[in-house]
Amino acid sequence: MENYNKIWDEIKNELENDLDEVVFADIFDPVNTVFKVVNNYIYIVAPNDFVKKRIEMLYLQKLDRYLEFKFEDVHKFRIMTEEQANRELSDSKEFSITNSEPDLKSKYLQGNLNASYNFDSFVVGNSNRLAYTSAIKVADQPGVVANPLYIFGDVGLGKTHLMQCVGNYILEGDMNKKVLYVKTDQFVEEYVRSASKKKFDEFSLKYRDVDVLLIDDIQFLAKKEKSQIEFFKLFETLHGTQKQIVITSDRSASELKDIMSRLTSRFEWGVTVDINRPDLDHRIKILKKKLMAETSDSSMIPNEVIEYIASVFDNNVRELEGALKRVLFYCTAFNLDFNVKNAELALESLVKPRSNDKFLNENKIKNVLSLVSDYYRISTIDLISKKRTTKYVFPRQVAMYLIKTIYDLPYKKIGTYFNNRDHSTVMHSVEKITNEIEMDRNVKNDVEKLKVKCGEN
């Protein structure tokens, strides 16, 4: 029982960090224990009936996935509830495991890879059907068909999730295999700390001593010039030796800005690839398969909800999946129908913002800067100013984020109230504050507090 247990505490810890933090603190949090095993079922214990009926309507089938990679065998999970449990211990006063336990199934996954970044979780429509194909043949044969591998296009359609599917493809035909994947950002951090501290041996053997390197966001090399410089020597000891190399940017390789020709030419040595916006049948098929694998009854939302969604959130995928798991969420929790009345409900909020662009005014924005200005006790001219000191420049930041979630206003657009600054800087502002909100609760608790009084609730 002792080997069931701390499965399941893997598993957990895997939870944790693939699901919502209050998710994961309502739903999982509390299922701490391993009741029994029979005939490969493993009983866990849910504290009472809702969270029971809420991990076998949204997560049951996500939990049997995780035993996929756990078991050599078939395992599946049932749930319990802690009166069940308990009755069930006073009838029969002890209870065994009727099965031998299996030795664990192992997995190497290396370099820091989601695994459920698969090709077969990836959606395929005309907006990236060129992608996908070129990424399939780098992943069959790495550093032969197309080296570099370049992808680009906007924040949120995809790009690391395919990038991500070639390094779990070459694992998976070879455990053997060193796959790095790195942002970009923590490339130059890594580069800085390694040059303070005089370790380039320690940096340079750990870039270079890979099979495929997949680099994400290339375009934040941007005005780093030494960092360039180690990036290019880099790519041509990698390049050199047929090592596979593949790379994400929001913008083709002849577009990007501050960073040396010589390395920008060689990103188009390869084969270059965009994915674009998905159309209406395409975000169709990506939200049936985001629901597929968030419940174990695939049909529990009516297509035309499903078409609803679709039909408002055309941006891109990571808002559209994000919808759906807020429809999900707000039906669950409120014993709701899933028709296209609740789904309006649910999205109201999200909806709203996005509807009213054209009536955007100034003194919304205005709002936004002056409130954050006044919550970090900084002046307005501070905040939108060029200045770069941690005191300015993270409460620049959560305004950039604010606007963006609330008013969804194009990066470009955002960036002129703030001394015209690049889409790029926007982008990476947003997706720090987007990942700072994931791991930091009082960075949360901030934000949150500020969207109320943005008015946004």
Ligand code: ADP
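Computed from a predicted structure; not experimentally measured. Positions refer to the first chain, counted from 1. For the two forms, the rigid core is made up of the largest set of C-alpha atoms that agree within 1.5 Å on superposition. First, how it differs from the form predicted in complex with the ligand.
- A displacement of 2 angstroms or greater separates the C-alpha positions of Glu83 between the two forms, with the rigid core held in common.
- For Phe232, a C-alpha deviation below 2 angstroms is recorded between the two forms after rigid-core alignment.
- Taking the rigid core as fixed, one finds a CA shift for Lys387 of 2 Å or more between the two forms.
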Given for the second form:
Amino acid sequence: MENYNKIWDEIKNELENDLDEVVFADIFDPVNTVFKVVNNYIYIVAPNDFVKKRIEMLYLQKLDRYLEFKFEDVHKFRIMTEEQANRELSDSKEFSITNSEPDLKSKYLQGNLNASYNFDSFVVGNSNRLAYTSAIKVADQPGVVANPLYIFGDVGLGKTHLMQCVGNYILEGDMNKKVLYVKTDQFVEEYVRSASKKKFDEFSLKYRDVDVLLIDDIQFLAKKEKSQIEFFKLFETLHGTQKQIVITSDRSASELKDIMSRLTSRFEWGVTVDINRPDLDHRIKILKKKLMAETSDSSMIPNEVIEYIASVFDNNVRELEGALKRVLFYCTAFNLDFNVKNAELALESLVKPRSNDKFLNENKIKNVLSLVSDYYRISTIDLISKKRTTKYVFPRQVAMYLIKTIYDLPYKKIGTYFNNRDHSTVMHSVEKITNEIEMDRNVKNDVEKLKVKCGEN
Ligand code: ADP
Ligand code: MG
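Taking the form predicted alone as the starting point, write out the structure of the form predicted in complex with the ligand.
Below, the chain from earlier opens the complete complex, with every other chain and molecule after it.
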């Protein structure tokens, strides 16, 4: 709480420099302290409804931005009137300043969720319905219906968003619940840094003291044996005491590589759900939702523009969102009408390589396959076969890499050219070659030569 008062003082200073003197004196000068910090919100008190509304209409975003950029804090501000604050104080001790002050231990547990990742803002469609309904059930009865909840899918499809919905929902119901969101690489790093006993005790307490653990991108535990053992123990403790665990990953538990099987098998103890790529209708719905969050008047963007963006960006939701933002920015910055032509212009550099998808003929892929097999002196049949000798595996991975980087086809689609390999195999191959290009000059040269032959570069 003290911390937040300090932050508020600093923000006030900024505002004083930023704003007109009279405006500042009118609006912010009277706001002296933070009233309470609950879940993801910092509540400050305005003297009356009029000032409250002015702050909300004109300055709230600015305040949140200060918090985010200056203090790297994910809380958001909310405004109450003095009357409301007084009523809360007299109504319920529960909400009084002292009681809502988080104790030291739980301080870090609050507010490491992104408040905008809630069930309201998560758009449901065929590709994520099961994941969504499972997440709601878990949020409703943490620790009971599905433990752990294991969500997997390609990048940018909403895994982190959905996992945080669970946390936000639980906190909304009970602000005293200790919900901890952590990225797996952060977990590993903290564990590695906790070498001394004192540090380790702190680390251990932090993780064992939670009611809900949200651990994101578990695939990054690969090859980190010691962290795996530590996570295994943590899992046992939390699971054994019915504390909810939610895990996300880029692949199913059984496809996780270099993670001990006693751990991956436990990931399947609860419920496993996947998230796939959204279809066109779903993408349109997502864009409309994002648009409402971005602008006050979403009707200024015609449907055709939305449909255009949705039809071109079919790969992942993050790109889809990025494309929308770009169009909004471009048309606003250059004062252009929101129409399909201008959207095309705004997205030109992003769309060109992708628009190949639509016109891509199978011959181009066959061409890549035959160039690669010639280069490595193997037959195309062997190249696309399931034979596992290095002689074939490596060229196969290179071919997958080339198709992905040149034509940016979905992993699943690429798999169909290789005897219906599943998407994770293709993904893994592309990752592997990407790494090898970094590490091995010969591989880099080979791939570059092949790219030239394929007509790229
Ligand atoms: P992942 O963790 O799977 O890589 P994220 O959860 O980070 O993906 O999602 C990427 C972006 O797409 C986020 O901004 C998220 O809000 C948005 N997003 C993904 N799926 C949805 C959805 N179903 N509804 C609304 N937004 C979504
Ligand atoms: Mg994520």
